[in-house]
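The chain that follows stands alone, in the form predicted on its own, written as structure tokens.
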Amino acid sequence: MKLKSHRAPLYEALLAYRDSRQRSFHVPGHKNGQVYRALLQKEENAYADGQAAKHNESHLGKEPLEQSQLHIVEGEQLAAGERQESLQDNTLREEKDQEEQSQPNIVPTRAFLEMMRLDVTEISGTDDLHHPEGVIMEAQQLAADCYGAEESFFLVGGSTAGNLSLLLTVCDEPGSIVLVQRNVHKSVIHGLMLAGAKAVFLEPWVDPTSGLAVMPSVKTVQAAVQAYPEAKGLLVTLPNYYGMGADLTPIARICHEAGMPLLVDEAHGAHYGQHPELPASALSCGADGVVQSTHKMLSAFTMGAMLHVQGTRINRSLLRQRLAMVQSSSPSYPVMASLDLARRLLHVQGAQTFTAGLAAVSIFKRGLAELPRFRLLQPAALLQQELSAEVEPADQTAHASAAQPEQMHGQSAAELGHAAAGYTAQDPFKAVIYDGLGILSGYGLQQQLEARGCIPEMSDEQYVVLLFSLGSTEEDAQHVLLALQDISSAFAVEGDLLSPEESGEHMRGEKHYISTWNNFQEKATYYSEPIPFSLQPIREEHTIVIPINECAGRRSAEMVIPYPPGIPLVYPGEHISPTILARIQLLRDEGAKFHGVTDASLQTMKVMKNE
């Protein structure tokens, strides 16, 4: 079958099903919207009543007046009798009006039933997202063409389902041990305990110019594959929260080498790939499974997602067991038909789909560079090419050798050179600020920003991180600049900026810089030993509740999980490093919210009793 990129077939398949009006025997309940639009008419026809009883008493009530002023003799007592009457009709109205307006109105706006008549389950010519044989399975080829993939799956539980089923893949016997990078979404770990595996974390490489953890490093990577080469799999996550990055061409060859899959939750970057100011995607890099959450950088609705796998280290049929095991059997059909669609559009229009976004970006990195209060976080390389591109070519090495130092925070020429090898990428979408100043947090820029009317994907002690995507706008930059405009003038200081060196000095300060996405040990090994997932719980009685500040040496009897993003900084059963507590507790007194404890204050974590 000869795939054609401009039909959505899905989505084709749900507008032919609206327009044919059938009548629906089948499930869901609300019969195509039919449920609310019999309330919707009779809410319209109340209201038309109503208009034309006003209507008929702003003429009723000038002809008693006239009525009076001819029979003013014989009619006295009558007209005042009427007025009586009239004035007990209004006060009946206006009680019957008020007690309308007291109860809820249960009635959707128009456009959400419209929405209803699209949500249908598997009939005849709609398919079965766990057995597709028609426009599903269109869709999913049409995607997997897309984006250069040997077979995709849609994922109605977003990025979750897609981390589950391959984990529950690949880890095919109990106590499987699979290697890990150590700060993971929380998926992640739901996968190993539903398979039961072996956990075997690596620790990711830190930049030291932000701070922030990005992926495990080729050098580790290739330590924990020889260490053991009976894992399963590699499991990373790139990009991270912050859009940060790496090649993972070498990585991929390390684990093909030993005989094992790359596996990469790629949630954050469904757009990879498909524009040249974009990082290469984990597929044309080598990965062997692929998640990626379409509705986070693309035109999905939310839940909406896919799985690419590409090779045969991945055992398909499973894959699909696990998928049907992990993912509802009554799936949305809006969410599906929403992912044929956004892959239509990017099919169709390719590069451009991401020029009105790009351009947005454009405006707002040019508009900050006029803000040096507030500062963008971006690869050394990428910040010397921009350096670079900004002055005549005679003047480059000058401008370079005096600039370095100032736009690098004070790092030195090894340490430059260490940090291109470990984050060379950064999504352009993603927009990652904070204050040179050092004085707003990067919780207290997000507060700030959200008071002017701008709500950015995250933040945590030091940045925030602002996402743009394809459907930006010029406005959008142009808002959010003089939102930091306004910012800067609110909190203006005495001084100028912090220098360069203090900056740097400042971002990695032991007293001030934890980020949300760091979770990793201060530990000279690059790796753990294998730790053992179940679903078996921790007994109450083998637990006690105690204030935080004793925790330290104890073994956690709960996940402590920062969200946003996700990632557990203390998994149950682990000891608490005085490290990670600290971390726990400065994210606390920063206004994190987390997830997983008992105690969402964090003044007490629940821990193991003492042995």
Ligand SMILES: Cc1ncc(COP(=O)(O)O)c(C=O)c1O
Contents of the next structure:
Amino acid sequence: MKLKSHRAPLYEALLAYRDSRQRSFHVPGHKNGQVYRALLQKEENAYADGQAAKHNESHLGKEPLEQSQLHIVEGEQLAAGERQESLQDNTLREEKDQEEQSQPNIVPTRAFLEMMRLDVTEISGTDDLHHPEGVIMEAQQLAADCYGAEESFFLVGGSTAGNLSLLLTVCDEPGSIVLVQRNVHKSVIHGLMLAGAKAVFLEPWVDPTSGLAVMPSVKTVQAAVQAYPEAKGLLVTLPNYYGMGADLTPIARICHEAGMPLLVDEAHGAHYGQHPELPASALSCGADGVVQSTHKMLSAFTMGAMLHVQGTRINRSLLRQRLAMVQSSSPSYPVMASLDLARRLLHVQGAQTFTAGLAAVSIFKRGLAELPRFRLLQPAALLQQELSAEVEPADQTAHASAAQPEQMHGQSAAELGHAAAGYTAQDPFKAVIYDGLGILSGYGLQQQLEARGCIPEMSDEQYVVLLFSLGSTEEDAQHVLLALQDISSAFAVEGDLLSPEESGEHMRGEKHYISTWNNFQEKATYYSEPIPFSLQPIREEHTIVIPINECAGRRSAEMVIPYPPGIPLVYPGEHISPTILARIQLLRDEGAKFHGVTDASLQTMKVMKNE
Ligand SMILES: Cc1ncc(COP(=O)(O)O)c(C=O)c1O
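Please supply the coordinates for the form predicted in complex with the named molecule, as a counterpart to the form predicted on its own shown previously.
Whole complex next, starting from this chain.
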């Protein structure tokens, strides 16, 4: 069958259903919005009657007196003090009257009612997500074609549903060992719990310049795969929330040589590979199963996501069964149709889909370059390239020394060389900015931006992530630039930009030292022991709180998450090695904050009682 990329079969089926005006004797109970349309009709009739009555009265010369006029007439007969009290009484009375008289508005807007016409269920012609044979099958085939998969599955529960079902597929028996990047979304942890799997956690690679964690390095993957050849697969997250990443191809190769599938949580990269300026997609790098939140960086409704698979390493019939387990048997058709439409937009327009969005990004970046106060996170190589491109040829020698890595965020050449290995790609749509003066934290900058009508995607202690997309406009870029300009003036510092010491740039280094894993990778193992996950909660009576310096060798009963970067150092059930313990204590003493622990001061920890 020839695929017709300009068609949106599922969306079209919904329109056809709406236009057929068939009578519904099936769910949903709102009957395509009929329940509200009947009320709306009643309201409109009442309004029309009221208007007609008003018209008649005015024609008879009896203009009805407004409630407020009545109060003024009464008030005029009272002394000034009494009038005040009377006005208050009247206001209260008015409010009470209004409460009793006015009907709360219980009818949704017409736009919402129009949407309800498309909210159908599995009936003749609309297919079945869990046994697709008609329009859903066609829509999914078109999606596979568009994203370069062998088979694509629509998800109505976000990437969450994709991660759960992938893990439940590869971990096909209790106690299955699976290699997992340590810093993952909670849906991955929940998948491990549901599957009763044992996770070998791989340390993420940490960019020394920013202190932000990306996926594990090739070296780490190699070591873990060699140590656990029986593992059922490797799961990594790429890109991270900040849009940072690196080439997945060597990691896919290592997995495949060991006969393992590579699963990629590409929740933030549904647009990858679709434009020359965007990083390569996980599928094109060889991943076997890829989860994408189409609602995050493309144009689907919230909860709309896709799972793409290729090759034979993932058992597809088991995957279908797992998808049916974790997804509703009444999936939302508007969400699925929005996936069909998001795919069609991309399929028909190709790379051009991103032209306007990328233009907005480029306006923003050019404008930001004129506001040296605010800086942009970029891979070191790209930063160097841009710095070199900025100077006149005659100045190049001088500039080359000016752009010495040592002077970029106080990082050594060796560190930046290392940086090039794990952070080589940045999603251009994620503009990660920070205050170069170190005055505003990421949270503070977010607050200031919000006060000026710009709502960022997220912030941490240092950075703010501004998420652009194919839907962003030049006006968006201009607006945020104006906001930043205004913030810059409102939080100005006398004189020029401060020296690194004054500006807190050196603090960035220090903060990163405590919040990242810079020395950690050299000293410690790259991967954990297998940590068992299950649905059984840890029972309080099996735990004990002890002084932290007695914790080495014990199994933790809580998660220890230094923040930032928010990577769990220890999962419940994991042995606390002396190295990890030293790391926790160091971070604590340096002032890091911790999530997940019972005692935030980390003088004590909750551990499992000795068996
Ligand atoms: C890395 C990552 N994976 C998975 C998810 C879950 O995606 P969804 O919200 O589409 O279920 C998120 C959500 O933010 C995420 O950041």
